[in-house]
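One chain is shown next in structure tokens, namely the form predicted on its own.
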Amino acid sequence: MGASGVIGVFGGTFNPIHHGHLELAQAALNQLGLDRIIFIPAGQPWLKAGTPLAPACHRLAMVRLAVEGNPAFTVSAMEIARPGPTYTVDTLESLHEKLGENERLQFLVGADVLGDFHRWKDPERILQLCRLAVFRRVNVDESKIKEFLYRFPNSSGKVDVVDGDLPDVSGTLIREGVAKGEPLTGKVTGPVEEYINRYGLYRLNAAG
């Protein structure tokens, strides 16, 4: 797809942001020709209600540190500033109000979350507000994408696939590792590692 003039939107808890997030964003930027990508840390993600998160101010600060120096990556605190549960559809509506209805948006998701898309607030409206950039791990996620297209026929022609192999890292593994005193080298950027150590994040609760 020739996506000149399209802004990527990358939401998530970023608990914490790691190299996998950054590589996914860079792959989308390169493969879809996006102008820039806005990282939007979630405030209170309703699908993860009850799951302990590092305070929003820390997650936001880590995202800002992680993308520093990349002019194509920006950060928005709009979901953290919004009271109540975080819903993607509200974020996309707000972005259109802020950027203008003519601004095209591409929402970045991993193929692994498509199975829950029907549980999101107003999924059909989401598909009206943006295109989806779905990250597909090579030889792994093809069936998940096909199931999604079958469940949401209106998404036909609105899904762009981003291919790649992400590093074997996840927020859960990082939190568990920090709780055990394991090093973060190679999993997060240097500034994020320093931040986690400085504030003692994830040390007492591997799920936080």
Contents of the next structure:
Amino acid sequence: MGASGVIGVFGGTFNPIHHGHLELAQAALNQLGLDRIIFIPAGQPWLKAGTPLAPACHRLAMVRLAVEGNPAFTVSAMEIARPGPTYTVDTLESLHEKLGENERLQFLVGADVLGDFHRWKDPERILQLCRLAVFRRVNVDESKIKEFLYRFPNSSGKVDVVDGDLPDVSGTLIREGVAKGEPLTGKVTGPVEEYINRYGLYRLNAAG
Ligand code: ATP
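Having looked at the form predicted on its own, could you now put up the form predicted in complex with ligand ATP?
Time for the whole complex; same chain goes first.
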């Protein structure tokens, strides 16, 4: 267990969950000393509206399979259960309400996400509700981090930039690979690979 009372909140489409996500979460535990991490698959990720999306029940099931057996990793279906587009600020407000002042929140993101952060609903409120942890990502320009800090000067002191040495894998590459018949080994965990094969996910047009 790390420093008391800091919970990592890890939102994403998880379409599907892969080793990049799991290594990011592990790096967050090790390097930021978080107590635990809550994985929260998005219900309707409005910023990825044009992307083929596997049904929420499948994405949630795969996240559960991937974190099974790791007591520091938990999963919440709160964003899937909430109707309408998924906004991180709503998730953080309800976690804050539920957990109270004693448990602080740190929201985990890959550096690519920062490029769009100003388009998220109520970004200033997000920065009041949590610290951010930004993980460097292969092929993502460092300038995204600098631009973010320039746009949100109030965030300085509330952002940890982490070099997790994370693998170059993404949901997009995986979906494209499955559609071409490429093996999933080394990109997702064994149980997630079995799940994708069992339900035939991502075979047609990289869609769920
Ligand atoms: P897609 O290609 O479908 O957009 P993704 O894996 O990039 O997939 P999400 O599932 O939404 O996207 O990722 C959730 C979070 O994890 C985001 O903050 C993203 O930046 C981060 N992330 C995902 N993969 C990596 C990786 N390989 N290295 C660093 N961060 C990552």
